[in-house]
Amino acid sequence: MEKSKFYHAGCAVCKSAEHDIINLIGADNVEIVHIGNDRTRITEAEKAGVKSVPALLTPNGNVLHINFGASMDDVKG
């Protein structure tokens, strides 16, 4: 089975999400994607529609946006 993904920017709103999101699922279900340390990445949650962090993308391709930590254009700077 194919893991979710977790996309954070490292806020205190996006590392609260994930703690909950490893407790809900599982770590070996989600990967997590801090893509404040690794921007890189900012392409891929974009392409996938996620439009603000924290959000989980899930297998079937689903953008779960949790609470609201920085939008896409923030976290580019």
The other form holds:
There are 2 protein chains.
Amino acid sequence: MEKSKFYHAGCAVCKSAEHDIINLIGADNVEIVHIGNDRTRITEAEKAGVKSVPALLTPNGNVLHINFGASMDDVKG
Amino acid sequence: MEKSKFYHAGCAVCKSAEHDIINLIGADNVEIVHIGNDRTRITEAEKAGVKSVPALLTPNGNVLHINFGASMDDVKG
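Show the other one: the form predicted together with another copy of the chain, since we just had the form predicted on its own.
First the chain shown before, then all remaining chains and molecules of the complex.
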């Protein structure tokens, strides 16, 4: 199965959701992308439809916004 | 692994998220609960911390609110 991508920005809500997602789908099935640290990937996330973090991009291209940590504008500062 | 519970109310956002969650974690690992139809379980969902649907209750008791379909007040009508 193609990997999902979990976009987050290090916030408490993000970390909690990251832990849950890894438990649910397995660390091998998800790439964790910290767009607060790796800012070169913010555009990629936005193009995929990520409006806020944490968010899970599924292999079929759907974005699941999970709870609410920060908007993309917050991440971009 | 104890099952997760996916609470939804039949809305389009709910159905899309249900499809994604089943693909990600497997139909055997999640109980699908339609609280729009089975209203006796609304209280259970609220006690677990569900504020809106669709939402996934993980085996360790965390609630992941996924995108936004309807508030619990909307579901209760």
